[in-house]
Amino acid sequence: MDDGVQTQIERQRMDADIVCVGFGPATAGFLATLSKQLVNADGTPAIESAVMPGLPPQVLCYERSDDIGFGVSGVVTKARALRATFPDLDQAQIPMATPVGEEKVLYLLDPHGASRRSAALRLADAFIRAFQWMLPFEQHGLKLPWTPPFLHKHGGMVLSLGQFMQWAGAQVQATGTVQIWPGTPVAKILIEDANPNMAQASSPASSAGVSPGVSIGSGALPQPAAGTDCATLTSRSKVVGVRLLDQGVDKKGNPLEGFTPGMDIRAALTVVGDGPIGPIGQQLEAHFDMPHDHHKRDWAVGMKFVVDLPENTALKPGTVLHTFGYPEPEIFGFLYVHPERVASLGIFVPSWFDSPVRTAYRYLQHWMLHPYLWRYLQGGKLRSWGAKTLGESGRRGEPHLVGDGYARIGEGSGSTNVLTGSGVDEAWATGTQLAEAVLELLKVKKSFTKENLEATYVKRRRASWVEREARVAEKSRDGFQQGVVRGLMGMALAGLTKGKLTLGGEPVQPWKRIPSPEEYYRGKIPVAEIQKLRKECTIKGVSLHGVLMDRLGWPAIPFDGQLLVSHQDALLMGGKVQAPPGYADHVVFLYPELCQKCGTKICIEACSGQAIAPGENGVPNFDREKCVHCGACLWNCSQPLPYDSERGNIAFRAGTGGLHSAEN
């Protein structure tokens, strides 16, 4: 529904100092330093509220997911920034979190010849084979003998992101002078602007990528809005505030008996913090653009368990073991553990991995049931799992991280490090050198305007270890575009150099790199029996990784009821998936036309809960009740908007429910 097109609705409006968008990493950072200083010693103001005289600035922060501790991932970081906020930090306080032990990087070599490796990597497996005596090899696994120094975390600690989250808010809510909501999405950023001309970046439209005008699914493919130039019309463009999600509408959007407009919140500053997908963050890419030369074409899907490890296990609470080379060579895995017998484990399927079929749930099972794993896991059981996408542009990934009224930390604003596997640290670390800029601002009375932000804000991040290990970091990967063994070659040498050196490699969109299973398996399945098998896939409602992946050789799963499970009973059982109803789908197909011409459906076959199927005419059908929010849809995306090349056909938009776990 759009308002200002369809109907005008009148919406309840609330007024804040300043309003969070998401609570991770960042925005906790953000709010714990922040909220010490708000007030002092005897209770009163240190700085006062310009919406409510006589208090402190009224802080609010709104979260998507039922509660703030459902984050998706084990965590191994050296906490610097979380150390500096908190000096006297005792980690035993945050529960499964320990100190990093024993550290391991291991390549795994392919136990049953059906990954696909290049002529190089055959070559180096024969060697190590070979060779094996000499070497420290086992159970089909190679320690390497020397690790780099930027992949250890020596002196930091190993955490559950949803148990840390949990702890962190409850750190942040006991101050007293900040309200966080979770359960309440917010779905989209309140724009004004110096021309009244301009397409609001409020709009549906605008929201998703779309052309101003433009109806979405209308049949013809649209183009650009006339004279919708962003460097002309947004030069002063101010964020206000955010609106709420509508409540009580159908899966479209259109209202329902009970419907509630979603509340519009004003405030002087907007933190974005709402990660590498968020709805937010996207809206500002689509209003303001990206700065000259950046881009987030490179990202990956990690999927994640949390068991409890066998009884006799070996490894010791702290053990960090990250792998590469199986279940394919371009997939990552890794394996920390916390105390009491408690393992996070998981996989990456990078962006620059072409095959497909991308199903991350099952490479995860056959990497788990690799011998070198296999024996410290069997006998283990499933707690729960997660998924999530990262944004692993890095440095070259931010956005513009200000603009007047607003500014973006964490994730979403570019603060990974690629190089090193870090991003909690960082992006914490963003946070409170926004609210040290923020404390400055506000002390001296000074306006949150795009200048201000810039002098105190950006000038800190510039200045920082964040800023100084990114640029290190910055082309690290991009030998990967040409292969594994390039790609491992131009880290060494990034990480090596400081990032002198690289081994270039540009990053391009998904449909520029994606083959379709025809012509990926050309030489290894007949296109007919291809073409066969997916006409089966699709009468019967299912992905077509798992036949082919059958053809190929990989082995059937043993499942055994209790750690190695089905996709859909590990929904059941390693978390709850809920979508409650009255709101509107999160995840939309703008434009049937371009499904309908799609050769390798990537949505379907990448979808970490089985939320994307096959349906009529060739659009996918989407089941928000099994999806996770994990957002691989629209990083996989292979087919391009004709108006915007960087964008795919899928938006991801506000929406609640998810996968509800504090373990991972």
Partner chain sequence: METILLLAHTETDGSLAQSAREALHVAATLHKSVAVSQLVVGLIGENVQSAADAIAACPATKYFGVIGKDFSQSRYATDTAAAEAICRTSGATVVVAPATSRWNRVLAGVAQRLGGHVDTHINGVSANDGKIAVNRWYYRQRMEAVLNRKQRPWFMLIDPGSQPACQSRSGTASIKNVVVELSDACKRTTVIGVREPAADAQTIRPDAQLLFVTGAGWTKKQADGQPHVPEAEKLIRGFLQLSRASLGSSKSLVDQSGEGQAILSFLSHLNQIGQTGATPRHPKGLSTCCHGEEPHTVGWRFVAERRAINLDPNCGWARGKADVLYVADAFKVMTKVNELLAAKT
The other form holds:
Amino acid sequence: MDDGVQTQIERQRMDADIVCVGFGPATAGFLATLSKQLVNADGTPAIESAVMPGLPPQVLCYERSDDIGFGVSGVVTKARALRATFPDLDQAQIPMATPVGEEKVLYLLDPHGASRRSAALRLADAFIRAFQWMLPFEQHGLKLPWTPPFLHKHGGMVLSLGQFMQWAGAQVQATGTVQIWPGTPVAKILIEDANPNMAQASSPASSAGVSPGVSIGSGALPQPAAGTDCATLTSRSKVVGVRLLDQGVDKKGNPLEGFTPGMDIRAALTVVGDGPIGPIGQQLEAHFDMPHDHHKRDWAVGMKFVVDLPENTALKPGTVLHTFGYPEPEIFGFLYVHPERVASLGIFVPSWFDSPVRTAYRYLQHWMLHPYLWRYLQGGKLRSWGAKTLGESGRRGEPHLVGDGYARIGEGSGSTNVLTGSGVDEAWATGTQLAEAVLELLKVKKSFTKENLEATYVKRRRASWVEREARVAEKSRDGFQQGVVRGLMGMALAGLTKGKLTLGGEPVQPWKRIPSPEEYYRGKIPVAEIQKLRKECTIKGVSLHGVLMDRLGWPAIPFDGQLLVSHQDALLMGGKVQAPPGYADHVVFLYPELCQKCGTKICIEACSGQAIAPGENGVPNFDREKCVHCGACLWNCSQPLPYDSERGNIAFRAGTGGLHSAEN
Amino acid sequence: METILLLAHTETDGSLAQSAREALHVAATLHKSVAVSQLVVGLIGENVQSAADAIAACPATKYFGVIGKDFSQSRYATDTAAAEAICRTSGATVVVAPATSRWNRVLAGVAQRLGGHVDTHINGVSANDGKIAVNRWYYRQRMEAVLNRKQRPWFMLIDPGSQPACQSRSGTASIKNVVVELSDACKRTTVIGVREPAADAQTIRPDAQLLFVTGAGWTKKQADGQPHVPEAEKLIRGFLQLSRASLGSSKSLVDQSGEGQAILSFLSHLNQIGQTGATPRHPKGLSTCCHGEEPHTVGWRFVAERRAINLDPNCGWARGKADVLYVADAFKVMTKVNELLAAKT
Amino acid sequence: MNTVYQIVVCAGIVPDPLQTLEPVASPSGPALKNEMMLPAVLDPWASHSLYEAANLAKHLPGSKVWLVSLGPKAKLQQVMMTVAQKVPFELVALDGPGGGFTEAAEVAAMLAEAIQAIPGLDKSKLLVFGGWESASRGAGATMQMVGERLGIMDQFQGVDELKIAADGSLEILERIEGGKHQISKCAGLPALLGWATGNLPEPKNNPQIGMVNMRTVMPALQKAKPVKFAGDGLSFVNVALPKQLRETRIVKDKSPDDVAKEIIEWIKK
Ligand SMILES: Cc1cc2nc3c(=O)[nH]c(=O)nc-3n(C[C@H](O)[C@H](O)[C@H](O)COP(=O)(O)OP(=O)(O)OC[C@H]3O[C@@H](n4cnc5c(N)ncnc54)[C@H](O)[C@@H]3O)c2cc1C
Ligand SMILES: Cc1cc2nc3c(=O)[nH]c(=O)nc-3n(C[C@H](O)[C@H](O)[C@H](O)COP(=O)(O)OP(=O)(O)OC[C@H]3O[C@@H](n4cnc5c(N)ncnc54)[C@H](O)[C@@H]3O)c2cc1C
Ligand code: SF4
Ligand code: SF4
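Mind sharing the form predicted in complex with its partner chain? What's above is the form predicted on its own.
What follows is the whole complex; the chain from before opens it.
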């Protein structure tokens, strides 16, 4: 429903001191640090609430997914920041956690000849095969003689981020000073403008009826005016809290029986830790724009399995394997071993993998079936499955970290280090930095203005290891823009020279990189055949990648009902995906006419949950009950918005449901 | 010695239900396999003579009855009082009863009163060297356990339909009348009637022998490049009429109907089978034009015999989810099936 | 009529219904594999009874709802965060094993004791609610035993509807065989109702209710009484999953007519 209609609705309002969006590691770090210092040992408030005098500050956190730990993913971490918060951290308390043991990097060759390899790579492959007798080569895999130090996680932990978050959530809530509410998505950020007229001008979605001067970040379409002409003025806008999602509505957001408008939660400080694809972060970026030269163009979707390894497994707990080269040269893989014969494994399909048919699921299965890995996995059983986007822009994707009334932490704030492949520890660290800053401000009763937050939080962040390492990483992966070999060299170069040397290539928007299948397979599959296959798939209501991969010589997946299962079966058996009724679709095709003329329909191909399928008149269908909120559709769309070339034709808004597994 | 009591209530017409005979079968079998045991029967109802006579040839040595108008009602206070009295009088150590809604309501309470224990959702009872074991479900029929208990009395509620019925012939039973004094407090509740769903053109028929499942394939474009929805509708309706099957559906198909498209008019979300739909119980199930994905087939847990018709030999049914998969065009097969059914009736 | 009710709802926690469950042997008897890692929810039928209780209390001013829940404290805390935004209640927590293999009689004893300890409890105002069957033990036995221990002689199971008449009498619909309902009238309190689905939709999340509930939820969890079960006299011989995969016979080369004939034969069998 538009905001135009919503303005007629009476909304309830609740006041808190601090409201947090999302409970990922960033917010957990924030709350873990904050909660310890809000009350004195005798139970009296150490700091007084502004909205409930006599009580400690009222701190609320709203998490989208149906339980703590369902919406996150992560496995191996140096755990520097985690240990700083919990010095006595006992890994035995956290299921699936264990110290990092052996680390290996593997280059996987293609045993089927179906992947798309450059001439340089083919040459290298031929060389490796020719000299395999003198190389650490077995089962079509080459172990790199040494793991570059920047990839080392020694001294760290292999864990399940889901389990860790459940544990951390319990610790935080046991203090009794903060509340974390899962199953409660934040729909919108509430922004109040110093100049109410300006608010009208800056955002057409503003809702004059609510309260004068309050504009609401629309999940949908920021029109050209937003953040451009008014940038200087709107930068004085103030965030005053958040609005929760409407309940009791149909797919389109129209009220049904039991309609409950999302409540407005007003707070002096809004902490935005909604991850790389969070809608609140997006709204802030639409309203306040990105800093000059900053953009979010590099992404990857990570898809993973948690597997019960066969009884006689040779893999030891703590083992860390990284792979590259297969199933496509651009796809990175990982396999980490937990205690008790459990492994987390998966792949990352990056935005700079230029293929228009890029289903992570099918590729993941081929990757598992690679002889080097399959000997460990055969006989294993699927426990959990999931997918999630990784924001790979690093510092270059850093938005305005603070403004009046808000601060951003975690991956959405550009904290993830793409060079070291580490995001959890960094996110946690930014959360703790903000908590220290907030405590400092609360103690001296200073307000949460942009300046005050800059002088406390941003200052801490800039002085920390997170920033130092992010600078090294900043351009490390740009080489990939021009191919894998160059990319890998660039990464090594940046890592080893501590960022002094990089291999250039400014990232471009994903949509610029996506060719149509006809172009991509030129010389391999005749155009007429692709068109025929597309027609058949549209009739069947399925994506195209399956038949195209078959056609290119990828072998069929030998389903075994245990580990190799159909994509839909993985949703249920692994992800336990579900969505409660009564909420609007959170994936929306903004301009149907763009979809109609879109040749790639890459949203269908890329969807991690088969939740997007061919629909009537060329506009895809979205099935909320299958969506795992991975966010891949957000950045994979091949058509830019007419007025914003950084954004595609899909709106990814706040929504409920998704994965119901806390093992990812 | 075990005293095995079959505890049953009569129906409104004074007869014994099939489920009571099934429980009797369990009790009698148990009695046979526990060397030192006796079998007794306890009956509750307005009048129990004809029910007792109907099973008089069974190996029970004694019959106990609690009778009277007050015991015609399915009511906690009076039923617990009656059951308690029979258990005490008979000295029962093992109480076997059909899991009717009436007994489900009360027997756990009776067990509590007698300091005993109760197992429900039992689908098998056995004895080995005098040691009795029951098979029962846990986690809503997702796990089956076999267990023993030392304590007595031990109440066992047998799931209807899980056992053969005792075929014992009739005769004349001599019933010991157990008198139960009821206080007024026992009669604060009165049963005032039964509400039944309207017997209209329901497509969902819980008691049907066959579950007929329709999938999205019925509305998809067929070999000629065209969908054939009206024909599909006719075939499905025809089959339902002729077979009296209960209609189930895949999610994909009901979802289409929901969006107001020209899709099968008689389907609603109530027909959906699967993880986000229903898990009905039927002896047989026939799936047509449905791919057999896990989220759908989990709804088939209680469908004993499963067959599927699908054009795709690699569909989910082929992977251990059906007993038989016919790789065939459901339009053609069902046309013929309807023809054959029509010819027979 | 100005009735004030005290409604005590007994609801345990169970694994989120979609989780893959697998039994394992543990020193204290059968358990679920990774039991502590499985996401949990408030037992579905029991949570319906909580919604019914809250709805009743809302319409009878002065009435109050308690939620008595037994389960591992850490899990209880987690589940409370998904329940506490739904309806107002006061939590009474018992810290103990929440799995399905514990003995109904022992659980009932603990619950009854906790109910009796609620300050100011007045039997003439008491309605005890719960789920008809849990999604864990799935027995439909615990509530009756709780009722017996509390001396409640008017008990109903598989309840789908409760109406309160002007004279304070209760009209109750219980599920019986054949998709029908038995209608009973109960003259007064106390009464115990084991609910099935009822008719209320799941309440929407209300942050204000959440805020208020949390004032009692956290303290209740902190002082949750630890309980242990003996499981005397009960021994499990075996716990197993039903066999799921079948040997599929794939019939490929029959004509539609022959397939039809085979199907007819099978249906008639
Ligand atoms: C497959 C995969 C594997 C990874 N492995 C590793 C690893 O091994 N080591 C490592 O260090 N990092 C790893 N990462 C990266 C790591 O997961 C992230 O960097 C880290 O989780 C970021 O933390 P965050 O708190 O910023 O955001 P997130 O973890 O994304 O958390 C954001 C939270 O906000 C919630 N949210 C979003 N929108 C809303 C809304 N509107 N309302 C309410 N809540 C909302 C989300 O549900 C989520 O819980 C991996 C990432 C992926 C995808
Ligand atoms: C979290 C989640 C929950 C879900 N819950 C459910 C649920 O409760 N119930 C449910 O059903 N699904 C559920 N699904 C969806 C499920 O995974 C499948 O998408 C759905 O069951 C597919 O329906 P279908 O087999 O009818 O359609 P399709 O997959 O489109 O299959 C159509 C089939 O028809 C066949 N066909 C076409 N024409 C003919 C013909 N002439 N003769 C014979 N065969 C023909 C085709 O070969 C194909 O196999 C859920 C999914 C998720 C992710
Ligand atoms: S959402 Fe984007 S990729 Fe998908 S069909 Fe529309 S324009 Fe094409
Ligand atoms: S629709 Fe959902 S599952 Fe599919 S790509 Fe988008 S977020 Fe991921």
